[in-house]
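Next up: a single chain in structure tokens, the form predicted on its own.
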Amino acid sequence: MIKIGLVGVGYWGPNIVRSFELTRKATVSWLCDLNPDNLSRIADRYPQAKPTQNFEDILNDKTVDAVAISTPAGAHYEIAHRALSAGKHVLIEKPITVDSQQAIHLMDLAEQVDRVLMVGHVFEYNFTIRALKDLIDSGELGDIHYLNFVRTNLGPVRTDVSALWDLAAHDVSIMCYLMDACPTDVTARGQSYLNENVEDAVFATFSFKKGIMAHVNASWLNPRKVRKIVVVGSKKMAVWDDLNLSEPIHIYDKRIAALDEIPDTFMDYKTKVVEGGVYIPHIRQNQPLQTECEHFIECIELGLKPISGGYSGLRVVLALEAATASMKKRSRIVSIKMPAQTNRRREKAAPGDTDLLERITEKVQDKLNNTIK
């Protein structure tokens, strides 16, 4: 039984519990978290769990295998340095850190000790969200214009990052892995309406190799709650809504075709619009934030490199740090560029990854549906 130390219980740390202790090879033994109140409402509901308020109380304990992050961004660094020190694996949230830097040294270390740095970029493993990459890798949609994602909410607001370290965190983990890549460049803008220095709302445009773009759109300062993804391609275009459960892709046979005949009028000859229809494809979905503990508990057994590994972290932290300088250069476009020993050892899922996270959904979906009876 993998034992597992929390930090942070506050707003995301109740699921991560609930879902490793869906799981039946994982407990979370320690939950930490430095104000009282928090560690009270959940103290309870899990009695095998020993609250405290000093991280020590986990790092000292020689039966805690893993440690898991959901603190303030500020803090993922010095916690998951000192975990990893330790003798401990590392499940950290997005982002793994606030500075690229000290995303490097968490992933240098984790190799020195030999041990799992995970981070939780919760999207990689949504069945949703690789359904739309299939369609991206298998061509069905053509060669990849441009992508446009829309992330917004009336709250809750933050203080401590701005809307886009803490929601365009995850779109931008979203197009790294659709794009199999880290962007090169970007331009931002942000404005800070509620509190100084801390933008609400923010609008910025990663480029990508052949042209490709893509366009985010983040805020807790809208009347909306939307969540969604278009992707543009030379055949066809996709639209993601997060919030459509029943219906989440629908796929359009819409596209820009070349004439193939003599032309009416002036505007028909500029352009012909191809009208095929709309598909919604059937997916099978999962519960992405049960899977990715799961992976994370596999990961520590088998000795696998995780999906979403240091690597995947580091390119989402050097995008927002690009976004952050764009938007203080008034959307200046500024470079991105992954260091080169990073790149040579770049982390990729084995061969079967996605066999593995069916196998670990099965393994999810049982015990839900045990858990059900």
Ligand SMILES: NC(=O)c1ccc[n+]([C@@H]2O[C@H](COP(=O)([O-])OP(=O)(O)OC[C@H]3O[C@@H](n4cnc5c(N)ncnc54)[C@H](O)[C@@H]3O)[C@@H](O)[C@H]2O)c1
The other form holds:
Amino acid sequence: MIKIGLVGVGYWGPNIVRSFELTRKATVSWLCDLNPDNLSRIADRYPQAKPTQNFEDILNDKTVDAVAISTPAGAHYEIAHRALSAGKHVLIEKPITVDSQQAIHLMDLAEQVDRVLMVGHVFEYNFTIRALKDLIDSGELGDIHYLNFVRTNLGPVRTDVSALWDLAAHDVSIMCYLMDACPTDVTARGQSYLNENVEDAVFATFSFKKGIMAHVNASWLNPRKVRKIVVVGSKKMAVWDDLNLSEPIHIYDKRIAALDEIPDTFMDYKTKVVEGGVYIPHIRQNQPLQTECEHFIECIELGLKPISGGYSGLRVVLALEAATASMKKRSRIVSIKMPAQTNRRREKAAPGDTDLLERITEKVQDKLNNTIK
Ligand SMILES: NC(=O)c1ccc[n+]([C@@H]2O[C@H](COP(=O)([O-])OP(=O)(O)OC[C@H]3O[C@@H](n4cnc5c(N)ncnc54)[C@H](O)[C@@H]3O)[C@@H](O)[C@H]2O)c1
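Could you present the same protein in the form predicted together with this ligand, rather than the form predicted on its own shown above?
Then the entire complex follows, led off by the chain already shown.
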């Protein structure tokens, strides 16, 4: 049984405790928070976990294998650095850090001390997002033209990081995962309406190779909760809707066929629209946070590189830093470059990772065979 010390039990931390306990392969043996009210609110539910306001208690406990960090983003680096230095494996909530140099330091340190460093990019463990990746990788959608992400809600309003670093961090991790790459540049706009220098609404457009664009609209000032991704390909389009629990992905077999000649009328133009219907693939659902926790345990036990390791965390931070710089420079295009020394350390899918993917994702063709028209 892997023993975990959890730091930060505000809004998100309790979900992490529950998910680790559900795996039955790990137990949270310490709960740490600077705020005694937050600690006492959760301590009764998990009597096996010792509450503390002093992080040193976790570091000094030799029976603790790993530290999970769910504090505000600005505190991630210091806590992770101390945990790795004390020989603990580390799972950090997104974003891994608020500074790319700090992310690189953590990657270096984890390598030196030979410990797992994983970032909680929870959507990389969501079977419906994996199904979307299967659709892209299999060529089902054709060449990918562009992706459009919408993540809006009314609150929770943060004051420590902007909607870009809080909300769009998820979308950036998803786009990097789907494209299996770091974006090459970004242009972004954002406005601070409630708190100075904390953008509440952000519009950012990232570029990937081959002319692929990925646009993100993130806001905590929108009365409607929306979590949507549209992937437009040359053959088909896919729409992912996180709030549609039973049918999260719709595949539109519709496209504009290449025109041989300029049409005379609008109706002629309309005849070039290819209409093949709408498919709803059957996708096995999962509890993404539990799958993420299971993968962290698997990496510790089998010595694997995580799917969302330091490299994955770093490319998101680089993209967010560039988007922040673009917002400050009135939407100027800012390039994004993975430092050369980190590229060589790109986590290759270890055999165990591939097994995990095989186990939990079904092949696209199987899904299409089970579609409802
Ligand atoms: N994966 C997701 O979907 C998701 C959702 C929400 C939040 N998050 C992430 O989880 C993290 C926490 O977010 P939250 O919404 O729970 O924030 P929160 O403010 O509700 O809770 C953070 C807690 O950390 C405590 N804390 C702060 N500094 C600390 C320190 N140095 N040592 C110990 N405790 C400390 C605070 O007292 C608070 O109880 C953030 O990184 C956020 O981005 C992820």
